[in-house]
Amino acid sequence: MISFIGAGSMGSAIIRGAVNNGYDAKQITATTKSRESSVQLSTELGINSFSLETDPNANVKAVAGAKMVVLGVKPYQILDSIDEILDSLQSGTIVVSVAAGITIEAMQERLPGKPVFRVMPNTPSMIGIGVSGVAAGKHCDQQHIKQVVDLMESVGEVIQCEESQIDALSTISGSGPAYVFYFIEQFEKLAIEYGFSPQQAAVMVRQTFLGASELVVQAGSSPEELRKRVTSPNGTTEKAIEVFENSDVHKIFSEATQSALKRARQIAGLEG
């Protein structure tokens, strides 16, 4: 049985992916804040859902008999949630955190001897095409890793990495969708400035990003090679690329991700 403590947007996305990929809904439990969301999860996906609004002991009840517990609460709630459910966990229960900032070591102190993981999914996981970083603690064996990887593959691709890489992964794939949304936002504004309606701008820009992303996945060529194919010598695209290059876009990207990485380490207490 798998139990989800905190089935918000990301937790419910993983649950939905698991059920859609053959996991037995009757072997999944979850807790939510409100009764309404609990009823919705149970009705939509057929899982056993408990509401903290109606039962303060919902988390404890949800983990009874669980072989894996996924902690989907806010980072500041992770350690308190572990303390709350600790006495109800079976020997050997896998504990997985999808929260940023809380280290495996901090969780392991409260879970001596248990297999502990940090997992960093991104928001496209909500539609089954996400990417998740998976870092295993010192008590995790290959069977534990397989179980967690199998679960996360139900919502997209999985990258196994060291915990020291999780924060860096978060700055690329975790925050990455927000960067893409920002670029889309800016291009749509430009299209409107050039006289297109908001509806036309949305179709033009979003389909361009979608098509280019799918092309780079399917073409079997590097992004650099595909870019060069579009960029005719002395053509219009080349002039635009020159502006990007002269503005040192690589440096801007580097500074942006370094800023995100610093903040992630501050949340973890690794930097001041």
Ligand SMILES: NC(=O)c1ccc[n+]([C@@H]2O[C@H](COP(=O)([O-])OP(=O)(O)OC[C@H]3O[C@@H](n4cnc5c(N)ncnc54)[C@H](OP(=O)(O)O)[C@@H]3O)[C@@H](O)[C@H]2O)c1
Second form
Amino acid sequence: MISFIGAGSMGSAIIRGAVNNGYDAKQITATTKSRESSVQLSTELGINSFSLETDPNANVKAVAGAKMVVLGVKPYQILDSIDEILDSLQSGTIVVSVAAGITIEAMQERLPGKPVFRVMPNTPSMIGIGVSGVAAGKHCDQQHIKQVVDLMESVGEVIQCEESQIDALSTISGSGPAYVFYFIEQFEKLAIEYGFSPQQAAVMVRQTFLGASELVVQAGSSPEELRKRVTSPNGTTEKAIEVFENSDVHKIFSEATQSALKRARQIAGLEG
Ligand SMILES: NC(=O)c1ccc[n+]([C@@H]2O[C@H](COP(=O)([O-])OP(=O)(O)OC[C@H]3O[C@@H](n4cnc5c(N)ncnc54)[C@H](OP(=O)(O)O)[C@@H]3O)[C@@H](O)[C@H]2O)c1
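Let me have the form predicted in complex with the ligand next, following on from the form predicted alone.
What follows is the entire complex, opening with the chain shown before.
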């Protein structure tokens, strides 16, 4: 049985992916704060769900017999949730946190000897095409890793990495969808400035991002090769790319991700 403590945007996305990928809904339990969210989860996905609103002991009850517990509450609630459920966990229960900024060490202190994972998914996980970083704690063996990787693969691709790389992964794939939304916003504004309707601008830009992303995945060529193929010497695309290059876009991207990384370290209390 897998138990989710907190099943909002991210927790429910993972549950939905798991159920769609053949996990038995009856073997999944989830808790939420409100009764309404809990009823919605059980109605939509057929899982067992409990709310704290109807039962203050919901979290404790939900983890009884679980072989894996996924903590899907907000980062500031993670350690309190561990304290709450600690005595009800079986000796070999895997504990997975999807929270930003909460270290394996902080969780491990409260869960001595237990297999603990830190996982960083991103929002496209909600539609089954996410990317998750998976970092294992010191008591995790290959069987534990396989179970967590299998679960996260139900909502997309998995990158196994060291915990020291999780913040860097987060600045690329965790925050990445927001960067892409930002670029889409900019291009849509430009299309409107060139006289297209907002609807036309949306189709033009979103389909371009979708098509180009799919092409780079399917083509088996590097993005650089694909870019060069559509960039004729002295053609229009080349003129646009020259402007990006002259503005040192790589440096701008580097500064942006460094800034995100610095903030991640501040949140984790590793930097002032
Ligand atoms: N959303 C993302 O894109 C994303 C990406 C990577 C990582 N994460 C991580 O995922 C975690 C959850 O984020 P989220 O965006 O999914 O938040 P969310 O939508 O607010 O979900 C939080 C869930 O926890 C429930 N909850 C609140 N207090 C609880 C308690 N004491 N015990 C049990 N359940 C409780 C909430 O119940 P109600 O539904 O009744 O409010 C809700 O189901 C965070 O730690 C975040 O860092 C999120």
